[in-house]
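Encoded as structure tokens, the following chain is the form predicted alone, with no partner shown.
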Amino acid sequence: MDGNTVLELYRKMWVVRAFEQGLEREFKKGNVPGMLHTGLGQEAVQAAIANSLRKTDAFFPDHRAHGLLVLAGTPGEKIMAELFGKATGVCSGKGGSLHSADPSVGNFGDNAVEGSMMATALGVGLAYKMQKRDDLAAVIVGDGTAGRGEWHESLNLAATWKLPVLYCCVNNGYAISTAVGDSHATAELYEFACAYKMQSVQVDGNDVVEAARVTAEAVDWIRQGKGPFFIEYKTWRWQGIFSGEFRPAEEIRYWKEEHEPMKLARDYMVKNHIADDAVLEQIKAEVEAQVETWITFALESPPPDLSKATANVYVGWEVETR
């Protein structure tokens, strides 16, 4: 992988991290309504996925993929305003963290029901195949989804019909507070896809260079009409689901210090003479400054107009208020 591509991946990673850090800060101040699940620690996965998708593809993000929404092409200030519940948001403040969508860049939206997008992605994939397009539907799911019926139903049908679906399993180690190995017969979730005779692979989700390489190869496989592809990204989320969640101290130290995605990327670039610390710090500073302008925009934006609360609920007609 050439140096410019690695540098761009690093910038994408910082977009994700700075966005999430700023969002979390404002959430603690009470400026972000509802619940918040951040993707801190999973930056390399989002950068790798974004690096291979194009706007004519469809993708179904999970609830930790705020950064991916920006990387896909929706203006950052519109995503931030949406999460703040403001009228200037990409869905006029009605979607929030779990339901933000922007079909113009291929974002078909998340769903609060985990796993449901795996079924929805099949319809998009089937449509693309019938239209003889070389586009694909990417669905991002967590390890906890492996215990749901939609997981197995989706893998089975995609493999049987050879649909152009990219399964991105972000295995961050825990479903709420249950370790993945405690709730499944195997902690290596790509093995489930193997059982459906699907092309599948496991990759270090904190190594952005390797994750981007594997994702690009998977996307190329799908675009050639060879059927679906399953990638398990091994990573780790920094935040717990709730305050006081227990995770071993040694595990925390390893993932947040030794195997931290930004550190791995920096070490790679310095070792391979792609960039020095000064260049990398400049990228970080530029991205952080940009994200702060998005936050300011969101803070200064007006709330949604209550008279439009029922607008756009259905396509083609409006709901009458009582």
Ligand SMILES: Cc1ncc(C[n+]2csc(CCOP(=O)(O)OP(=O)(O)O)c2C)c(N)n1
Contents of the next structure:
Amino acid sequence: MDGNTVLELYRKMWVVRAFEQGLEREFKKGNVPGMLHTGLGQEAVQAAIANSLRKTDAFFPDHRAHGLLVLAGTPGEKIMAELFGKATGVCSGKGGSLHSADPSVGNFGDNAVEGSMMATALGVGLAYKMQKRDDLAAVIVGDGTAGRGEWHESLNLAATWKLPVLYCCVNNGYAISTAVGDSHATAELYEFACAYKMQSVQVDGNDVVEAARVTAEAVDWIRQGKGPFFIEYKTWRWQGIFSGEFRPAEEIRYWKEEHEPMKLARDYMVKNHIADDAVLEQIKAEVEAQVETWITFALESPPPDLSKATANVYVGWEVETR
Amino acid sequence: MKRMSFVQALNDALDIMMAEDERVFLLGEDIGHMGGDFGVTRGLFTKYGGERVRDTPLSEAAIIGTAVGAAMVGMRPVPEIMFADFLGTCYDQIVNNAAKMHYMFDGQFKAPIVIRTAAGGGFGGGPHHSQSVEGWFMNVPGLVIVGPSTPQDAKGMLIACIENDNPVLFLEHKALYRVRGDVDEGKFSVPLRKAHIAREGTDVTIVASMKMTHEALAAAEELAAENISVEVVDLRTLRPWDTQTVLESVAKTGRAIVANEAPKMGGLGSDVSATIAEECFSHLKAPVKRVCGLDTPIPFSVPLEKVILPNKDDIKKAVQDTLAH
Ligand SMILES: Cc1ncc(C[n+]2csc(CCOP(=O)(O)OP(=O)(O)O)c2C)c(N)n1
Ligand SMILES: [Mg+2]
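Alternative state: the form predicted in complex with this ligand, after the form predicted alone:
Up next: the whole complex, starting with the chain shown before.
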């Protein structure tokens, strides 16, 4: 992979990392309402996906993909403000962390009923095919959703109808606290796709170079009209469960220190003389400073106008107010 | 004007919309060359092909999910769920996805789908092929529920629904499929959210829909012989329903019966009667009465089913009781 692409991926990863770290800090201060799921530890997956999609594609982000929403092209402050529930957010504060859609960049919004988007993505893929567009529908889902009926209905139909759907399965080992292998017939989730006779691959989701290469190939495959593609990204989330950590110390050390995505990318770039530490530090500093401006924007933004509470229930019809 | 069955009227509406608008497509189980379990899509597969009249496996969640996704990018899907009883398998897609999308994304997306489904009992279909499901969906903001009672309305409302930008649950009562009536030819639409005065009267108002409209009309006819003048309001759109027409009628007659095939508790009948009591109290000469299904599942055996489902005679008795109050 050429050096500039890797550097760009590295910058993207930092957007994810800095966004989530800033968000987590503000959440702990009480500035962000609701629940918080972060993409910390999964930066390479999000950078890889962002690297291959274009604005005319559709993507359904998962609950940890805040960074991806920004990488897709929505101004960072509008995503941040949405997560703060502010008027200036992409959905005027009505969607929040789990429903921050922006059609102008192909962001079709998360569905907090995890896994349901598997079915919705089929429709976008089918419509694009009927409309003779060469765009695709990507759906990003966690390992935990592999137990959903929609998950299997979707793989079956996308394969049967040869739809342009990219499945990005983020296997971080657990659904909240339950290990993937304890609750599914296989812990290697791409094997399900094999059973549906779908092209699939398992990749190290912390190795951004590999993840980006594999994603680009999958996207290429789909754009050639060859049907859907399933990628299983093996990764690990930093966030344990809401109340704290439950995973073994050695496992934590491995993923957060030894096999950590930023470190792997840095090692790769230094080894291949793509960039030195000074350049990489500068990227980090630039992104972090930018994220702070987004947080300031969100903090200073007004709450939504209260009329928004009853707006857009129906298209074209008003609902009764109190 | 042409005489045709409810099924033919629906078929005509689909044909007209598919011919006119490339974005309209159908998907569901056995709707292709077989033409659907009840024949509503008959002939359309031959005319429009398998891309636009798409057979699916028994994957109801995927059927609705596919429809919603396609609608998000400009298509006008008309999915069919063979029996309304199966809507439980795709409830989430309807309730949490289709109905909420416009709101939660603050207007950036819409989900104009029309879910056609065969509802209602009275033919020995048993517990899983007989239910009236509107109550399952009454509490879902963002969703439109439609239930016509005549071939003319079936055609005109299906066209209106396909042209509407909101997600619609379109209930087709199985007992009405073979009912025949005069239907306007060509394209026309019957407005949503507008109830129809199916019979004018002055003594008592019966608010009904779908098959119960016919039961109410039959009751009204018999009551006329007793010099009782009954007004029958056919709701047609069940959510959001036409409060104005209902309240005006009750204000005129001063008495109201609400007839609904579904179980009484928590259903459409409850909502209509509560609204009448709330908004029309000073006009009421007697308490509002509900004639609904009993609070049980629907049994298979036809004599037992008859115990459960309300009919003309139940409505008649309710009218007489109300007048005797
Ligand atoms: C259908 C559904 N069931 C349960 C939940 C509650 N829930 C939220 S996240 C989660 C675990 C999801 O695990 P996974 O898909 O592996 O994602 P991860 O959080 O590990 O990234 C659960 C059970 C939900 N949101 N939706
Ligand atoms: Mg997981």
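Rigid core: the largest C-alpha set superposing within 1.5 Å between the two forms. Numbering follows the first chain given and starts at 1. From a predicted model like this one, the values you see are computed outputs, not experimental measurements.
If you fit the rigid core between the two forms, you'll see the Cα of V313 move by 2 angstroms or more.
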